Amino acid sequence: MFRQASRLLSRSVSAAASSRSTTNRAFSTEVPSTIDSTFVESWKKVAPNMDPPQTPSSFMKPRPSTASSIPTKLTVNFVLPYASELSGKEVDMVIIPATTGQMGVLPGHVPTIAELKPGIMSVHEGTDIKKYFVSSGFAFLHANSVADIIAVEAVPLENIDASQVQKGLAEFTQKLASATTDLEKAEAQIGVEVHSAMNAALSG
C-alpha cells in the first residue's frame, strides 16, 4: 500500500512540475483589468437595480516597468499605521533590521520581502543619515528600485529617552522573572527584547 501511494505521489509531483515548466503564470499585476461579462449578467438577474460590485482586478495598476539600467537613487516609501514618514523619497541607501540580520538596500537590489525585527533603520542620503527605531513590520523591495517599508511602530532615534528605556528594561526584566503564566512570560519577554534593542541602538 505504501509503495502504491509513493508511486502515485511521485506521478503527481512529476505532472505538476511538467505543468509548471510549460505554463508560466502571470503576476496578478500583469493581468489586464477586465470586466467579467458572465458575472455582470448573473448579477443583473439577481439585482437588476444595483450596479455590479467592482472586483480587485478593477483596481489593479500595471506593474511598474523595470529600468534597463540601475538607477542612481533608491525610492523609499516608509509608512506607519497612522502616518507616512517618507513618501517617494529618493535616497542612496537604506539599512533595515531584518530578522535575518542587518540588510543594506541599494538601487537595483534583488526583489525581496523581508520581515523586520526591533532595531535601527537608517536612511542614507549623501552625508545625511536619518535613523529610526522600528518595532516590527515588513520591507518590500521591488525590481524597479522602490522600497516599501511598513512598520507597526517607529520613532526617530533622537526622540528616545535613554533613561526611560533603562527603566522599562528593568521593569520588564523583573516581570519576566516573576511571571507565572505563559501569557505573562510572553508579554514580559517581548518587553525585554524591545527595550534591549532600544538600549543597544542608543549605546551603538
Second form
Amino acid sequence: MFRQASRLLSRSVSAAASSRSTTNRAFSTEVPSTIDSTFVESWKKVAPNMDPPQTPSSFMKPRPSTASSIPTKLTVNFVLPYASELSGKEVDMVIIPATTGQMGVLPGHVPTIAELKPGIMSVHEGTDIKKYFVSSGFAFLHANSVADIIAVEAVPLENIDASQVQKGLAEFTQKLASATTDLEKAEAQIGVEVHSAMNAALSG
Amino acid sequence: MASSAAVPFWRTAGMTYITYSNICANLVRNCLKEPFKAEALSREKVHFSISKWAGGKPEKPILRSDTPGV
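Okay, that was the form predicted alone. Show me the form predicted together with its partner chain next.
And the full complex, kicking off with our chain again.
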C-alpha cells in the first residue's frame, strides 16, 4: 500500500499544479458578477417557472475602486463600542500605536491590518494635532486611503490621572514579582505594560 | 509546517485576545480623572439574570449586577 503512496501523491500534486497553471482561477472578489447566459438558458429550459439561482458574487457589493492617483487626504473612521469618535473625517496623517511600533499613515498607504498596543494615537489635520490614549484595538488601512480604527477605550490625554497611573504601575510591578501561575503573571504583565504606556504618554 | 508567528505572552498563558483587550480597557478606565471615571464606570455596568433549568422548567433566577439592590 505504501509502495504506491509516493506515486499517488506525486500524481495528484502534479495534476493539481498543471491544472492550476492552465486554468488560472481568479479570486471571487475579482471576477465581475456577470450572469452566465448559457447557464441561465439551460436553466430556463429545465425549470421555466423558477428564477435561476443566485450566486454569492451577486450579493456582494463591488469593492470600492482604488483611485488611480493618490488622494490628498486620508479619511479616518475612529470608532469605540459606545461612540463614533471620528466618522469620515478627512485628515493629513494619523500616527497609530501598532504592536510593531508607532506607524504613520499617510494617504495612499499600502493596505494593512495592524493590531494596536496601548499607546497614543494622534490625528494630524493641518496644524491641529489631536491625541488619544488607546487601550488596544485594530487599524484597517484600505487601498482607497480610508482608515478604520477601532478601539475598546480611547481617552484624550488630559483625562488621565497621573497619580492613579503611578499607583497602578507600582501595584502591578509588585504583582508581577509575586505572581505564581501563568495567568497571574500574564495579568500582571498586562497591567505593567498598560500603566507604563500611560506613564510614557503623559510625560512624553 | 509549523507556524513561525511570534505568539504574544497572554496567548501562551491561555488568555484570548478579547480578555486581554477588556483587561487593558478596564485598567485605562480606572486611571481616569473624576467625572470621566464615574461616567465610564456607569457606562460599563452590567445587570443580568441567570436561571438554571431543571426538568423542563426554569428555576429561581439569580440576578447579577454591579449595583446590588437595583
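Predicted, not measured: the structure shown is a model, and the values here were computed from it. For clarity, a rigid core is taken as the largest C-alpha set superposing within 1.5 Å between two forms. Positions refer to the first chain, counted from 1.
Visitor: Once both forms sit on the same rigid core, is the C-alpha displacement of S42 at or above 2 Å between these two forms?
Guide: Yes, the C-alpha position differs by at least 2 Å between these two forms.
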